[in-house]
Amino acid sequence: MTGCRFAGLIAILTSVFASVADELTPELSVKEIMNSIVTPATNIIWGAYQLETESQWQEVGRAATAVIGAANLLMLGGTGEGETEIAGEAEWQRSNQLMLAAARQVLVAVDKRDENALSQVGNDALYPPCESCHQAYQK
(Lines of atoms letter the chains of each structure in order from A and count residues from 1; the text may use other names and numbers.)
(Lines give C-alpha, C1' and ligand atoms only; values in the text may rest on other atoms or scores of the structure.)
Protein backbone atom coordinates (compact mmCIF):
# COMPACT_ATOMS: atom_id res chain seq x y z
CA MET A 1 0.00 0.00 0.00
CA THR A 2 1.41 3.38 -0.89
CA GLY A 3 1.96 6.06 1.72
CA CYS A 4 -0.85 8.21 0.33
CA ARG A 5 -3.38 5.36 0.43
CA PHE A 6 -2.24 4.44 3.92
CA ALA A 7 -2.64 8.02 5.12
CA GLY A 8 -6.11 8.14 3.57
CA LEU A 9 -7.08 4.91 5.31
CA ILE A 10 -5.85 6.27 8.62
CA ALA A 11 -7.87 9.46 8.11
CA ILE A 12 -11.02 7.45 7.38
CA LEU A 13 -10.54 5.18 10.39
CA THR A 14 -9.87 8.15 12.65
CA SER A 15 -13.04 9.83 11.46
CA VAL A 16 -15.12 6.69 12.00
CA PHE A 17 -13.65 6.15 15.47
CA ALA A 18 -14.29 9.78 16.43
CA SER A 19 -17.94 9.57 15.40
CA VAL A 20 -18.42 6.28 17.27
CA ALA A 21 -16.68 7.67 20.37
CA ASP A 22 -19.01 10.70 20.32
CA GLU A 23 -21.99 8.33 20.54
CA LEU A 24 -20.65 6.33 23.48
CA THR A 25 -21.92 7.21 26.90
CA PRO A 26 -21.09 5.53 30.19
CA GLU A 27 -23.74 3.28 31.71
CA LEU A 28 -21.92 2.53 34.97
CA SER A 29 -20.29 4.67 37.58
CA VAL A 30 -16.53 4.45 38.07
CA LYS A 31 -17.18 2.83 41.46
CA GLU A 32 -19.34 0.14 39.82
CA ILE A 33 -16.63 -0.58 37.24
CA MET A 34 -13.98 -0.70 39.94
CA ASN A 35 -15.96 -2.90 42.33
CA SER A 36 -17.38 -5.25 39.71
CA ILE A 37 -14.48 -5.63 37.30
CA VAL A 38 -11.16 -4.04 38.25
CA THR A 39 -10.86 -5.01 41.91
CA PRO A 40 -11.77 -8.70 41.47
CA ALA A 41 -9.55 -8.99 38.38
CA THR A 42 -6.52 -7.28 39.90
CA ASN A 43 -6.90 -9.37 43.06
CA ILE A 44 -6.59 -12.48 40.89
CA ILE A 45 -3.50 -11.08 39.16
CA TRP A 46 -1.81 -9.95 42.38
CA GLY A 47 -2.69 -13.20 44.13
CA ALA A 48 -1.33 -15.43 41.37
CA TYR A 49 1.59 -17.53 42.56
CA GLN A 50 2.53 -21.17 42.39
CA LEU A 51 0.41 -21.58 39.28
CA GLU A 52 0.38 -25.27 38.49
CA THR A 53 -2.58 -25.91 36.22
CA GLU A 54 -3.70 -24.65 32.87
CA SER A 55 -6.97 -23.44 34.41
CA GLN A 56 -5.05 -21.29 36.93
CA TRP A 57 -3.12 -19.62 34.10
CA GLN A 58 -6.34 -19.14 32.13
CA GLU A 59 -7.99 -17.49 35.14
CA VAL A 60 -5.13 -14.96 35.32
CA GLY A 61 -5.43 -14.37 31.57
CA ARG A 62 -9.17 -13.75 31.88
CA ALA A 63 -8.49 -11.34 34.74
CA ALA A 64 -6.05 -9.37 32.57
CA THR A 65 -8.62 -9.31 29.77
CA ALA A 66 -11.20 -7.95 32.22
CA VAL A 67 -8.78 -5.18 33.23
CA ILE A 68 -8.31 -4.28 29.56
CA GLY A 69 -12.07 -4.07 29.07
CA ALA A 70 -12.49 -2.02 32.23
CA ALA A 71 -9.72 0.38 31.20
CA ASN A 72 -11.57 0.99 27.95
CA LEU A 73 -14.77 1.69 29.88
CA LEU A 74 -12.97 3.97 32.31
CA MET A 75 -11.68 6.11 29.45
CA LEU A 76 -15.28 7.26 29.06
CA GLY A 77 -15.61 8.09 32.73
CA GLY A 78 -18.75 7.03 34.48
CA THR A 79 -22.27 7.99 35.40
CA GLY A 80 -21.29 9.48 38.75
CA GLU A 81 -21.21 13.22 39.32
CA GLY A 82 -18.37 14.80 37.34
CA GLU A 83 -16.97 11.46 36.15
CA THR A 84 -17.18 12.19 32.42
CA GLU A 85 -15.37 15.47 32.96
CA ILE A 86 -12.67 13.79 35.05
CA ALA A 87 -12.21 11.24 32.26
CA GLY A 88 -11.06 14.07 30.02
CA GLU A 89 -8.20 14.96 32.36
CA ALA A 90 -4.69 14.06 31.23
CA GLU A 91 -3.82 12.34 34.53
CA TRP A 92 -6.93 10.14 34.34
CA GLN A 93 -6.11 9.13 30.79
CA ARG A 94 -2.46 8.52 31.70
CA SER A 95 -3.42 6.23 34.59
CA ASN A 96 -5.81 4.34 32.32
CA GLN A 97 -3.17 3.92 29.62
CA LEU A 98 -0.67 2.62 32.17
CA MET A 99 -3.23 0.17 33.57
CA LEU A 100 -4.06 -0.98 30.04
CA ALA A 101 -0.38 -1.45 29.16
CA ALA A 102 0.20 -3.39 32.39
CA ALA A 103 -2.73 -5.71 31.68
CA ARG A 104 -1.29 -6.39 28.23
CA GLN A 105 2.04 -7.24 29.89
CA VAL A 106 0.19 -9.65 32.19
CA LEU A 107 -1.16 -11.39 29.10
CA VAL A 108 2.38 -11.74 27.74
CA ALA A 109 3.55 -13.27 31.02
CA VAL A 110 0.57 -15.63 30.96
CA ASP A 111 1.29 -16.65 27.37
CA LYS A 112 4.87 -17.46 28.38
CA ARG A 113 3.74 -19.12 31.62
CA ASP A 114 6.33 -16.97 33.37
CA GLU A 115 5.35 -16.54 37.00
CA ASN A 116 8.34 -14.29 37.77
CA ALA A 117 7.39 -11.92 34.95
CA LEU A 118 3.77 -12.01 36.13
CA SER A 119 4.79 -11.00 39.63
CA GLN A 120 7.06 -8.25 38.36
CA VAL A 121 4.40 -6.83 36.06
CA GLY A 122 1.83 -6.91 38.85
CA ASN A 123 4.10 -5.10 41.28
CA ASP A 124 6.00 -2.75 38.99
CA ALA A 125 3.56 -1.98 36.17
CA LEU A 126 0.01 -2.60 37.41
CA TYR A 127 0.13 -1.46 41.03
CA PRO A 128 1.58 2.06 40.48
CA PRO A 129 -1.16 3.42 38.19
CA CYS A 130 -3.85 1.88 40.39
CA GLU A 131 -2.41 3.45 43.51
CA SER A 132 -1.78 6.86 41.93
CA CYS A 133 -5.30 6.96 40.52
CA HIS A 134 -6.75 6.07 43.93
CA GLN A 135 -4.73 8.83 45.57
CA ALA A 136 -5.84 11.38 43.01
CA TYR A 137 -9.48 10.42 42.51
CA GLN A 138 -10.84 8.12 45.20
CA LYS A 139 -13.25 9.91 47.51
Given for the second form:
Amino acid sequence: MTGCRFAGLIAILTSVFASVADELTPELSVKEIMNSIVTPATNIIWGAYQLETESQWQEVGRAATAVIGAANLLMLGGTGEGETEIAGEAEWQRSNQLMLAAARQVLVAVDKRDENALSQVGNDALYPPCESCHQAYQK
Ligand code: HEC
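Switching forms now, from the form predicted alone to the form predicted together with heme C, please provide the structure.
Starting with the chain above, the whole complex follows.
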Protein backbone atom coordinates (compact mmCIF):
# COMPACT_ATOMS: atom_id res chain seq x y z
CA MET A 1 0.00 0.00 0.00
CA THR A 2 2.71 2.44 1.05
CA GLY A 3 4.80 1.35 -1.93
CA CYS A 4 1.89 2.11 -4.19
CA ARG A 5 1.49 5.63 -2.87
CA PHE A 6 5.21 6.18 -3.19
CA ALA A 7 5.09 5.16 -6.85
CA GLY A 8 2.24 7.60 -7.36
CA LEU A 9 4.24 10.38 -5.76
CA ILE A 10 7.22 9.61 -7.98
CA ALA A 11 4.96 9.72 -11.03
CA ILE A 12 3.68 13.15 -9.99
CA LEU A 13 7.17 14.48 -9.27
CA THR A 14 8.47 13.13 -12.56
CA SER A 15 5.77 14.95 -14.49
CA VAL A 16 6.41 18.15 -12.51
CA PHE A 17 10.12 18.03 -13.32
CA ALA A 18 9.41 17.19 -16.94
CA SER A 19 7.20 20.26 -17.31
CA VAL A 20 9.82 22.48 -15.64
CA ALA A 21 12.34 21.21 -18.18
CA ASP A 22 9.88 21.94 -21.00
CA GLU A 23 9.70 25.54 -19.86
CA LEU A 24 13.44 25.96 -20.35
CA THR A 25 12.95 27.39 -23.80
CA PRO A 26 14.27 30.77 -24.92
CA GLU A 27 12.04 33.83 -24.59
CA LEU A 28 14.24 36.21 -26.58
CA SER A 29 15.91 36.14 -29.96
CA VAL A 30 19.70 36.34 -30.09
CA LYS A 31 19.31 39.81 -31.62
CA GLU A 32 17.21 40.95 -28.64
CA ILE A 33 19.75 39.56 -26.20
CA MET A 34 22.54 41.38 -28.08
CA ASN A 35 20.72 44.72 -28.29
CA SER A 36 19.02 44.75 -24.89
CA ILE A 37 21.63 43.14 -22.68
CA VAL A 38 25.04 42.51 -24.24
CA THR A 39 25.53 45.83 -26.07
CA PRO A 40 24.39 48.20 -23.29
CA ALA A 41 26.38 46.23 -20.70
CA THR A 42 29.58 46.06 -22.73
CA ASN A 43 29.28 49.77 -23.59
CA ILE A 44 29.53 50.44 -19.86
CA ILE A 45 32.47 48.05 -19.44
CA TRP A 46 34.42 49.32 -22.47
CA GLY A 47 33.56 52.91 -21.67
CA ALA A 48 34.85 52.66 -18.12
CA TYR A 49 37.67 55.15 -17.82
CA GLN A 50 39.07 57.13 -14.92
CA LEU A 51 36.61 55.61 -12.50
CA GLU A 52 36.44 57.65 -9.35
CA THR A 53 33.37 56.92 -7.34
CA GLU A 54 32.18 53.73 -5.72
CA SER A 55 28.95 53.87 -7.71
CA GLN A 56 30.88 54.01 -10.99
CA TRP A 57 32.68 50.78 -10.06
CA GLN A 58 29.40 49.22 -9.00
CA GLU A 59 27.86 50.10 -12.34
CA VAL A 60 30.67 48.26 -14.14
CA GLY A 61 30.17 45.29 -11.83
CA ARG A 62 26.45 45.20 -12.62
CA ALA A 63 27.21 45.41 -16.33
CA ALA A 64 29.54 42.38 -16.06
CA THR A 65 26.79 40.53 -14.19
CA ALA A 66 24.38 41.35 -17.02
CA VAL A 67 26.83 39.84 -19.54
CA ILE A 68 26.98 36.68 -17.43
CA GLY A 69 23.18 36.59 -17.47
CA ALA A 70 23.14 37.05 -21.24
CA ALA A 71 25.65 34.22 -21.67
CA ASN A 72 23.47 32.05 -19.48
CA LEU A 73 20.49 32.79 -21.75
CA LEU A 74 22.53 32.25 -24.90
CA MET A 75 23.31 28.70 -23.76
CA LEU A 76 19.72 27.98 -24.84
CA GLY A 77 20.11 29.85 -28.12
CA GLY A 78 17.21 32.14 -28.98
CA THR A 79 13.74 32.32 -30.49
CA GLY A 80 14.99 33.31 -33.95
CA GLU A 81 14.96 30.88 -36.83
CA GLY A 82 17.44 28.06 -36.28
CA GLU A 83 18.63 29.56 -32.98
CA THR A 84 17.74 26.56 -30.83
CA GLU A 85 19.74 24.34 -33.15
CA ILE A 86 22.88 26.51 -33.19
CA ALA A 87 22.94 26.39 -29.38
CA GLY A 88 23.78 22.71 -29.76
CA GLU A 89 26.95 23.53 -31.68
CA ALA A 90 30.36 23.40 -30.05
CA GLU A 91 31.57 26.69 -31.56
CA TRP A 92 28.51 28.52 -30.22
CA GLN A 93 29.01 27.19 -26.71
CA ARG A 94 32.77 27.80 -26.89
CA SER A 95 32.46 31.50 -27.81
CA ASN A 96 29.69 31.94 -25.29
CA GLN A 97 31.72 30.34 -22.49
CA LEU A 98 34.66 32.62 -23.35
CA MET A 99 32.39 35.66 -23.07
CA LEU A 100 31.08 34.39 -19.74
CA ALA A 101 34.60 33.75 -18.43
CA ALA A 102 35.69 37.23 -19.57
CA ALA A 103 32.78 38.81 -17.70
CA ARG A 104 33.88 36.94 -14.58
CA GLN A 105 37.37 38.39 -15.06
CA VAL A 106 35.78 41.84 -15.27
CA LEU A 107 34.18 41.18 -11.89
CA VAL A 108 37.57 40.26 -10.44
CA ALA A 109 39.08 43.52 -11.74
CA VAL A 110 36.11 45.42 -10.29
CA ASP A 111 36.55 43.71 -6.92
CA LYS A 112 40.18 44.86 -6.92
CA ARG A 113 39.19 48.32 -8.18
CA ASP A 114 41.98 47.78 -10.73
CA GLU A 115 41.36 49.92 -13.81
CA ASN A 116 44.39 48.61 -15.72
CA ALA A 117 43.20 45.04 -15.26
CA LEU A 118 39.72 46.14 -16.29
CA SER A 119 40.83 47.62 -19.59
CA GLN A 120 43.14 44.68 -20.30
CA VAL A 121 40.36 42.15 -19.71
CA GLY A 122 37.99 44.27 -21.79
CA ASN A 123 40.32 44.25 -24.78
CA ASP A 124 42.01 40.86 -24.53
CA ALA A 125 39.26 38.65 -23.11
CA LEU A 126 35.87 40.26 -23.62
CA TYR A 127 36.17 41.40 -27.21
CA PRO A 128 37.53 38.24 -28.98
CA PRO A 129 34.49 35.99 -28.27
CA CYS A 130 32.16 38.63 -29.82
CA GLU A 131 34.27 38.47 -32.96
CA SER A 132 34.56 34.70 -33.14
CA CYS A 133 30.86 34.10 -32.59
CA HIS A 134 29.85 36.77 -35.09
CA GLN A 135 32.21 35.39 -37.70
CA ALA A 136 30.65 31.97 -37.34
CA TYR A 137 26.98 32.91 -36.91
CA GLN A 138 26.10 36.49 -37.85
CA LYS A 139 24.59 36.58 -41.32
C1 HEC B 1 27.56 32.93 -28.72
C2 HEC B 1 27.55 33.81 -29.87
C3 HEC B 1 27.68 35.29 -29.71
C4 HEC B 1 28.48 35.98 -28.84
C5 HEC B 1 29.46 35.43 -27.83
C6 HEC B 1 28.25 37.38 -29.11
N7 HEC B 1 27.33 37.53 -30.09
FE8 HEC B 1 26.60 39.30 -30.75
N9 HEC B 1 25.50 38.31 -32.13
C10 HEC B 1 25.41 36.94 -32.28
C11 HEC B 1 24.56 36.61 -33.41
C12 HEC B 1 24.20 35.22 -33.91
C13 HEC B 1 24.13 37.84 -33.94
C14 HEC B 1 23.18 38.04 -35.15
C15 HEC B 1 21.76 38.12 -34.65
C16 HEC B 1 20.76 38.41 -35.77
O17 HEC B 1 21.08 39.20 -36.67
O18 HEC B 1 19.66 37.86 -35.70
C19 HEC B 1 24.73 38.89 -33.11
C20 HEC B 1 24.54 40.23 -33.31
C21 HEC B 1 25.10 41.24 -32.57
C22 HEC B 1 24.87 42.66 -32.79
C23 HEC B 1 24.00 43.27 -33.90
C24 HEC B 1 22.56 43.30 -33.47
C25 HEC B 1 21.65 43.78 -34.59
O26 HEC B 1 20.70 44.55 -34.27
O27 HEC B 1 21.84 43.41 -35.73
C28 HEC B 1 25.61 43.34 -31.85
C29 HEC B 1 25.71 44.84 -31.68
C30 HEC B 1 26.29 42.34 -31.05
N31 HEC B 1 25.94 41.08 -31.52
C32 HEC B 1 27.16 42.63 -30.02
C33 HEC B 1 27.92 41.67 -29.36
C34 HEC B 1 28.98 41.99 -28.44
C35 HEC B 1 29.43 43.37 -28.07
C36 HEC B 1 29.49 40.78 -28.01
C37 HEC B 1 30.62 40.51 -27.08
C38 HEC B 1 30.66 41.15 -25.81
C39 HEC B 1 28.72 39.73 -28.66
N40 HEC B 1 27.79 40.31 -29.46
C41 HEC B 1 28.92 38.40 -28.44
C42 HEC B 1 26.05 36.00 -31.50
C43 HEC B 1 26.96 36.28 -30.50
